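Take a look at this single chain in structure tokens; it is the form predicted alone.
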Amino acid sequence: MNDSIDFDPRNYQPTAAALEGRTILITGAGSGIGRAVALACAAARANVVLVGRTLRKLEAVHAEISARDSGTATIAQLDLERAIAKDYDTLAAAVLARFGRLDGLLHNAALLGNLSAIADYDVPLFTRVMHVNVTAAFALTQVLLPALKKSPDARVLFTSSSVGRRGRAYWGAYAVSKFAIEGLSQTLAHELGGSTKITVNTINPGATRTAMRRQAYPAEDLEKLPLPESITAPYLALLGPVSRGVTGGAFDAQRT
């Protein structure tokens, strides 16, 4: 049952143990909306592995949430511009051996490459966009679905943005790779609904006080802008039980 068009996240208020017995997975998890979502499930009891590209930020966000009576952390560095097809299947194995399932996938990372004209996009960058963003997003969700489907109720949460679901001037790559993740959510849905309780959704965090925000907006003042941290009870709600049925959404985490 598709749920989704009735199902609004923001209005969820998570309780202290909302994701107690789920291991999530969240990527980007060093800084930004991924560390925050990370601190967050943690703090609703949810075992989280860790997943990013610089061990350093990793580290330190794990030592955060064990600092805290919470859920668990675990690290597993990953570069997803760079990793091969062996380096996938150790962390997929290693989720397998450590958990026995997979309860939640939020893909979080993200390159923004250029804001130019299609014309002038550098051609390289397009790729290495669309790697991250799209490639690297499909490669780890397949490998992992094997631990997802040994969960009695998973979740796959890609994110998405405004520029993913109405095209924009000068946003190129990242706006494309935007629409792509829509599509493979999409496509990952129906493929998955009949046959599993796992679901898949889109979330559009909305302007944030982020680095790539910044990188994006650079006159902008971010200090207007809401912090990650306040945006994460939407990502909880669909990466928790109370999204069961939904599949196949495209949500925001903001009202405008």
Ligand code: NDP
Second form
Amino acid sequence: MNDSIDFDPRNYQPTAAALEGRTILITGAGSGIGRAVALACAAARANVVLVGRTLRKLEAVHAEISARDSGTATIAQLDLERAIAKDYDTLAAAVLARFGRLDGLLHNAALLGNLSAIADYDVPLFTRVMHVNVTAAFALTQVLLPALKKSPDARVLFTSSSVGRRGRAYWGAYAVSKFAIEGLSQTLAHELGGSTKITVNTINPGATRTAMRRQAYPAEDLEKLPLPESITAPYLALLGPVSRGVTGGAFDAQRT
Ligand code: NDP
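Moving on from the form predicted alone, kindly provide the form predicted in complex with the named molecule as a structure.
The next block holds the full complex; its first chain is the one shown before.
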């Protein structure tokens, strides 16, 4: 849409206070890429709302942030597979009560599901993956829009994948869900483009050393892949003031 063609978040080098005063909510913040981005946002002085399903993982990230001279962290436990409307409403109300607005929303949590042919794909598993990866991200965005609209310069960032941009055999519901995320992002960006300062984009982290990557590629040498900590700068670019006006884009965190 506008400005996204020339913007490359991979060139960004965040300053020490790049996200000062911003409140940023991150799903799947207890491990992998979500954890790394949460730590990086806090290091850039954001107030981070850590959302995830496993409380002890969120508490560990909270403790890491609290031990540093950085922004603050708040925990909001939410299982995106089981959450009902009341849970979403409670979270949105808590964000507004505590911070008065939301400046950034990173949809990072996802389920891989199975790698199998569409011909054999288990239907209940397909539904679970679509629910966590797409429906929950839609519902969370919808319930948090009033808080995002209270920010003078908010960001919504969805997590995509290479298989969400070009289909690949055996990636099943995961690939379908990431295509859907690209569609959700473009649709929302178009809707919000004229009337608000909220920007909406997707980011593909690229191959990264996490539990999900191990699950997808069990025979791969994970040591050869970058750590989540090394790919956080593009996320901060797309969550921070430097990406003002950049919306409707599909970005990569790594050079291929
Ligand atoms: P991880 O498996 O390390 O992290 C996934 C996160 O999602 C975990 O924190 C997990 O929580 C959370 N999550 C899963 N299900 C739910 C749920 N029902 N409710 C709440 N949280 C949930 O994977 P990555 O860090 O690798 O993945 C992060 C994102 O990056 C995903 O969207 C993934 O699709 C994408 N991606 C990753 C790539 C890679 O190479 N790593 C490549 C391309 C895209 P818990 O720990 O409690 O289970």
